[in-house]
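As structure tokens, one chain now follows by itself in the form predicted on its own.
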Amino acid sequence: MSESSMLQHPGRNLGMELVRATEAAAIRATPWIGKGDKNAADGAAVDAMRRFLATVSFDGVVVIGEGEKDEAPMLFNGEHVGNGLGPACDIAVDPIDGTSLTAAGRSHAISMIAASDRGTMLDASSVFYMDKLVTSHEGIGVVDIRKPIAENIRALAKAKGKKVEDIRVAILDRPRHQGIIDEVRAAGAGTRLILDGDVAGGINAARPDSRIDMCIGIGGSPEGVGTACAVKALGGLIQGILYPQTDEERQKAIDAGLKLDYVYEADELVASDNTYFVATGVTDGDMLRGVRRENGWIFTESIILRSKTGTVRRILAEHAEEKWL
């Protein structure tokens, strides 16, 4: 491989470098777990992630950042991160996916970064919500977000060799989803209601070893693009339909060149076969264990997914607490 081509694509060790940033964000957020102040938790995580990203050898552009959602002065859309050397990448960051979970001391909060080749991530920031469907590889060519939920459940159950009553569907627990919750249960399947942070729900649906078979419903569109990076590494299925809330938001989407009333497939959400998804647990969850402090040590669990190699790495790290004071 020539030097020029090496500079154009994320290298083999990028995920191992990015994980230091998610570890730092998770560790810095832990003093705020259960303290009821989600802004303080998010602020600590944002600052830590940005500081560590500055040391990574890459030229990253934040396509999906904190942005207007959290009124953040750092890690905003369009910001350049990294030391400017190495591969040119698009990145999606969420220092804490599940700030409300963290503030309440609930499970399933994570710190995450997704990366892909420069110019390949869909910038869906002008539309806050996206209707999503995620499954493992068995769902490819079998389910479709445009079909009735019950039909998709029956088709996926057949493809996976499971009974319909054994199918579990993850859904954000929101009033807007009461109708689809009722439909899932009427079809005979079970629900796993998520309080916050649907990235982990989508990834669990795509994992072959998960108890979750499908993740559906309306969540953040930026989170959908980040989830797509992970789903591509896992060989799963993700579909998304942008869901503008107002005429003004709809017009912003049109002005940004986004397609409305259109099903975005994985390769349209992230048009690269070299994606990374990196996450560290903040609080305990099905996917990752949260940060623990014991006897002068800080323990973290992280996951690194890469689509180009189909690799899933789990990293258990022990950090000397005195270094984090």
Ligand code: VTB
Contents of the next structure:
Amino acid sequence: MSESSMLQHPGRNLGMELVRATEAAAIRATPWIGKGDKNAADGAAVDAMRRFLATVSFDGVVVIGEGEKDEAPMLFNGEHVGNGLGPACDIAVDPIDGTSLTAAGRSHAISMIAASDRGTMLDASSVFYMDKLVTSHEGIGVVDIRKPIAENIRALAKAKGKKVEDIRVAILDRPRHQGIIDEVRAAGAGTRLILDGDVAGGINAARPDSRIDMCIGIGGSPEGVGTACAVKALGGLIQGILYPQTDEERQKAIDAGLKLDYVYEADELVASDNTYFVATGVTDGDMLRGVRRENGWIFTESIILRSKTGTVRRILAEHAEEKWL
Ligand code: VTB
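Could the form predicted in complex with the ligand be given as well, to go with the form predicted on its own?
Okay, now the whole complex, with that chain kicking things off.
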């Protein structure tokens, strides 16, 4: 190896350690799958994630967490996590994206953490919703959230060398999306309606090997920023427009310095080329298998994405159940 390539060695992959926290959150949530109590599932995941994060050598600040401190005792926005040594980072956590899915025993729930250099994640916490568009790299310079959906679908199909009828668009299944659902179908493409969890939906749209080509619609703005960390690592496209519900929310956004009626590009959602995204499957999904327990072992599947190197790792772990009693 030449000296210069040694100097360019990409260094520590923080994601490799953060993944233990999403594994722990997913494992601790498992007893609550299908038990109808989403708060209990979330509480177990939050507690486990926080304990594991405390062991990781980094100085993290939760930019996107469980909410304001007075309503979220753990992983609240602004909380410092990690042992304080090592890189200063912003982090976005969602111990379970899909608490209702988990409580109902449905598929596609994940546990996730995203990280980037300190001060680079957009703090969009004052606006609950964001309108989003996510595609793989083929969509860059080709689709735009300001354009009509049919036009975007045709352009993306051309860029991907696919027929329009083979394009699949993930959308949260909500009454507010009936208009765009109709537009997708009128364009000749197909919808993939998701009950919850538009982080996984967005990542599937950005991954080159998935069956979803595009993810659109209004979901959580925190989820948008977390998704952006993953999409940057995958080299895909993400755009977001904040979607305040009330005049009060509009004012809060303005007071927080956020831009309304404005398209946030990936680099504004996360202003860093050093992003990490890790997730572990809670219940089975397109992206990850959920937690399984068999014969004294707990099996987890996780994904670790890193923008600096573009690596995508899948981690299959076997945990001795007796250590988790
Ligand atoms: C969104 C989405 C999330 O919940 O926040 C959604 O981003 C809430 O949407 O991934 P509604 O208010 O319409 O229910 C998730 O799907 C899961 O937390």
